[in-house]
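Listed next as structure tokens is one chain, alone, in the form predicted on its own.
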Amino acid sequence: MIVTRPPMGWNSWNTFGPDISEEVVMRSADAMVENGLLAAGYEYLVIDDCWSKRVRGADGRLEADPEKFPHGMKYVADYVHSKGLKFGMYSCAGPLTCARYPGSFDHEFVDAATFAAWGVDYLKYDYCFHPSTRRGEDLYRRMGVALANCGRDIVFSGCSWGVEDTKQWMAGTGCHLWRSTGDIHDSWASIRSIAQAQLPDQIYGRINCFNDMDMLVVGMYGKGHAALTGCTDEEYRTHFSLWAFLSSPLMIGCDIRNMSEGARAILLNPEVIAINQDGAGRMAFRIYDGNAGWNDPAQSFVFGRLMENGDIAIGLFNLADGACCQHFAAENLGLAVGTGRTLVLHDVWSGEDTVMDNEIFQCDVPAHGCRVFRARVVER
């Protein structure tokens, strides 16, 4: 199985944490369709930790908690599939999950077979309580081999938080994406910390092994299991834009049953989604902006990305607490003066078009904000 684009969907953890249930899952599946999320590309509905009984069954297999899921997981998966969605679940490389439910250590093949029988399409695989005597590389490969032989195509999401130099070995384990950070929380401080951690590591993302910057907190506004201070819509736009730009999976974490109009406008922006889902899958590159003398390069940076159709996506990001002026040169994008070419810059948030009429483009970027363009190459 080859995963050619970053997965998109919804995960239960950020809003519901351990308070997951059959009813929550089914109503969230309804909401994914009714709110236009499925039509926009969000196809995976993923149940996170705390779904199972505290002990395995007499046959050694995982069993759903009968109070939370009275009809069992196959019933839930069938309902999710009936909506045109794909169904995802959670397990862990240790003997216990992070919330101390049974993990898959030494049960990889039986668990993979169980997930396949239930109709699972996506497995998030965490890293809590793993034996210190075993290498993470070996533990993830064990489940990778089991999934590859379970008889069903299942997206394998490795969630080892970037520890043990994950970026160097995860692509060889069978994982289709790998978590490069610890857990995100609904606060600007958390978003900024994760974003800054990507600056040296984003080059390790690739088709079939995408760099997972963790789930989206867009639209939480300080409510839910992973909530802290909440964020403004400006901050959520920056969060969503950067995750999209760096080809991170777009897994919504807010309560999609009652999204605000602001959150809906962010999450359903088709032009930002198109950058994330571009078929070429090329990595973003950092553009030198020459402003190191007055902008902190850890807080203010510009990314470019060559799109499949020849367009160039350009993202100017300002994580600092004050506004700044950012710029980039056509030369940095392959458009030297002698080419006779320039760019028409289409702002994917405002919809405005601007012709780059000299060799340098500059603009003000607000605190915690961004400007994102899809640029078309034209004759000067």
Second form
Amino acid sequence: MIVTRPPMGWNSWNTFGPDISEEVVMRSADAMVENGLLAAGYEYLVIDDCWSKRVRGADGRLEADPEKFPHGMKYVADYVHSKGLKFGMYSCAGPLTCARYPGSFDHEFVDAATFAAWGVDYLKYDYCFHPSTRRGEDLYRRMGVALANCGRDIVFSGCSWGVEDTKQWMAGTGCHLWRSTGDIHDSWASIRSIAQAQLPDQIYGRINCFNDMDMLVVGMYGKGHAALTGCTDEEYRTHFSLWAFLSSPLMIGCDIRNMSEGARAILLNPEVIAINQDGAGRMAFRIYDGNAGWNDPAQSFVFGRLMENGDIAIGLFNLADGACCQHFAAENLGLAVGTGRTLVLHDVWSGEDTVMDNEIFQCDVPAHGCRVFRARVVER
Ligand code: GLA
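Okay, that one was the form predicted on its own. Can I see the form predicted together with ligand GLA too?
Let us now look at the entire complex, which starts with that chain.
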């Protein structure tokens, strides 16, 4: 199968960690529909680690923990599908998962068959306890080939955290997305460090093998398994805009059964989602920021992205602890002076339109903030 757009959905880990259950999953499925998340494009509901028994069954197959999932996993998958959602699960390239449940090493084909029989549509595949005698590339390819031959379309989500130069080999394993960073936590420091680590690796993202910057922490506000200090809505907006801009999958991690209005407004912003999901699938490029020597390039950057309909998405990001002034030039967006064209800058967060009447556009961006525009080319 070909995955042409970054997958969107919800994953259980950030909020629930090991405390996952049939009840949590089914009520989260309800919430995905009731909160408008499915309608906005969030279609995958993914159960992360800690869903199985501690040992395989006598037939060598993985079995759901009967205390957490008393009706078995097919029942849960059927419920998720009945809501119009797609169903995702989790395993690991090692003999154990990160939380020490059975992993798929040397069981790749039987596990792919089990997942297919349950109706799984998406598999997140972790890298803990992988045998050091095998190359990561070969371990991921084992599951890639098993899934491609299991008789069901299953999105393959590799999760080796970018280690061992994952970016060089992941596309050849059959993965449709690959974790390019370590685990996220609900703090501004975590968001910033993932974003910065991603800057040089951004170019490795592509259709059918998207860089995965990890699940979103938007709306956690310091609660849940991956919680730390929590963030402000301004910081969550910057986080969401960056993930969207850099074509990362948008996998929500907060408790969607109890979402705040602030989180809803961020996660459901259709224009930011549209940038992430744009059909051209072009990666972002860093817009030359001339001699903006007063800003630290590791904390302050401007991205552009060419959209399928001819628009240009422009994101000005300020990860620094103080406000800064950022700018971009029409020249660096394909609009040389003699073209007789300029841009109408539509701010996707405020809804305001501004005509760019100079060669250079400049604006203040608050600490930990961003400005994101969808720019339309017009006659001057
Ligand atoms: C690793 C992954 C996380 C999560 C946990 C589960 O740390 O990177 O995203 O899946 O394992 O144990």
